[in-house]
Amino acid sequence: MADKTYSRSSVIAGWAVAILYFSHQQLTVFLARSDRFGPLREEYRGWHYLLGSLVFATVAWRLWLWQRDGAVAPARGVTPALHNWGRWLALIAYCVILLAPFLGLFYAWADALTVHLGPFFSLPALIGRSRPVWMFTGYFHSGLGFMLMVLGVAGVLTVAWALLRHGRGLLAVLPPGFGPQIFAGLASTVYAFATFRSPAPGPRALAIFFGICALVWGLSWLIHHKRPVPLTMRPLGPVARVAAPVTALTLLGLGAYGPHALFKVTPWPMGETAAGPAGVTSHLVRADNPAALAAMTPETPFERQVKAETYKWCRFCHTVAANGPHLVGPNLHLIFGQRAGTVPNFTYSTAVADAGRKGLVWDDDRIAWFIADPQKHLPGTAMIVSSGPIPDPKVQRAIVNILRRETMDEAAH
């Protein structure tokens, strides 16, 4: 094992990556939760691209320094096997981060979005709107985020084990900057998942997370504070040398499945495609359809609240204008009174297509029934409610009324 340590430049680069990556992660949370059509979203996107570019450049610098440094010795008291495992986690995480901007660029261009780096300048689009490219790059761009989350969880668990077993922690076990990067990233992820529907559970979730971390650190101190740090360690064996990269790469596969496991999305269309003329993505007006011609009611204050807190998530997966593009879900223009699984040129799950063939028609009651718990009421559907099932009849009715106003104006006239 080499006896040299990380260069000063590597230490600076590692911490720079950690700071920029965490900043980018926080901005991504704001971007994902901002109103899709609100005034701040475009500004958030610009800074998201700019910070992402800085992260990319800093990680490239870090990897160049990694290659220049070569093998480095473990920190005092860290076993070679643990050191090797921590290095592989960091190296693969850095490589994943390096891939993310390329997928992000094509994901944006395929959605006909302008890629602008903050307020400074825009990049020329290399491709036009393309739903297949959008689905593929969007899935794996999200998948890279899940991969980094899984690697981060593995790293934090590794540190917890190292603390209890050897009394060595975040800064000793993992390369410079990488430990704080994954620790802060995991704390941010805990907060993000806890506050997806409401900010209220966030402080409690963070308190539990930090409380567990403090408990592990406290136990480690009780176990090891009077023990000398060992100076001699067993050499790195061939099994540990091979097992570390293989295990880390296996974790990437687990992360790649994350978008489908959580959101039921796929990297390409799967199921049955509803027939329709080329280029048509929404239903036509049906004047003889009672469900389509039902009277619309004025918006209430409660509906405005639901629109801002819950319905906004519907618009992340569906467009509502005539012939608007299909997103993760189908265009919903003139959806009331239509058979399920029939929006032209959208690929449905077999469950939804079968339900339509058996007579399921989208009226007020059926839409409320569906959004109450799509996975329970129509097993096999790819539809989920991003913020979770909506069991409250009052909220269901508000969403139905909002959806009618946004999708059925043409039928009403």
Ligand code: HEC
Second form
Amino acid sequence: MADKTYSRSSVIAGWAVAILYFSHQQLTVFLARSDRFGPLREEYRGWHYLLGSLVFATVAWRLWLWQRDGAVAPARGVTPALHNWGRWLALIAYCVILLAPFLGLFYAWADALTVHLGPFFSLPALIGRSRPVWMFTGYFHSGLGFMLMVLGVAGVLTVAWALLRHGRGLLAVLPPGFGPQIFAGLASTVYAFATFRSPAPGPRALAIFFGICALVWGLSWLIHHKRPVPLTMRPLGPVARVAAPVTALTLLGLGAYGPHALFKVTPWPMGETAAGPAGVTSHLVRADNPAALAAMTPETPFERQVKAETYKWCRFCHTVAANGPHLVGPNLHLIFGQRAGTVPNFTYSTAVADAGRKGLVWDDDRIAWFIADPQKHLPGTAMIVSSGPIPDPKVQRAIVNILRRETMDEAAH
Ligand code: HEC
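Output block for the form predicted in complex with the ligand, input the form predicted on its own:
Following is the full complex, with the preceding chain placed first.
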């Protein structure tokens, strides 16, 4: 193996990627939680594209340096097998990052959104609105994020093992900048998962994460601070040479499954498409039954709070105005009193289509029952409430009231 170390430019590029990637990730976590209809949403989106472009350019530079540097020797005290594995993880992660902006661009264009690079200029759209392209690119744009997460977890676990076994950690085992990049990335992911519903559990989750890291680091110090790190090591065998890329690519497959595992979304429509005239995406005729005709109640302060904390997730997946586009879920205009699984031109899971055929009609109680735990009450449904099941009847009732106001008031649209 070569005894060359990383070139100075590679070190700079690796750290630049880490810093930009981290900033972009913070913005993304924030963007996903920002008010979808708030005035600042467009600003955040612009910065998301701008930072994404900078990450792209820096990673392209890093990869160019990668091939220019060629083989690089392991750092002191790192076995060739570990070094090789760390390099494959980084190389594949960089390639994954390189793909993300393309999917992101088409995802935005397919949703008829303008792509503007921060406050500077807008890119002309290469395609018009398209639901199939939107589904596919949306799935895999988020899939790439999951792939990076899985690679990051693998990297951090590898480093934990290397710390305990060899006393060598984040900076020695992985290429320059990549260790801090995945470590900070994992910390952000821990925070993001802990704060789907509200920011409160975030600091505690981070404290536990950093506590575990400190424990591993402390143990490693106890084990290794007296013993010198062994310097003679076996060269890289053929098995390790092949196993590293194959394992890393397998992890990508796991990541690609992430959006479905977590949000039940699919890259293309799967299930049964409800009949309807072309171009129609909502119930246009009010049902003629008590569920549709019940009166609306004025908004209470509690409902205002539920709207900001829980109902906002409904609106990430559902539009409510007449003929609004289907998103991940169907348009819900005039949904009260309608048979389940019948909004025109939406592709439903067999579970919901079947429930409709068997007579499920959406009224207050049925909607409350469904959102209480969609996966449990209609097993096989494609709906998942991003913030988690809603067991509290008071919250369910508040959501039903808000939904009625937003979907049944034809004068409002
Ligand atoms: C992550 C996306 C997502 C979120 C969040 C979400 N839904 Fe859904 N919703 C769906 C999908 C997808 C379907 C279609 C389900 C199927 O085909 O199995 C659906 C179906 C429905 C239906 C039945 C529509 C019909 O025509 O039968 C109702 C009612 C509904 N959602 C209400 C809600 C409410 C209220 C919330 C918020 C508490 C919510 N949804 C949150 C994705 C979502």
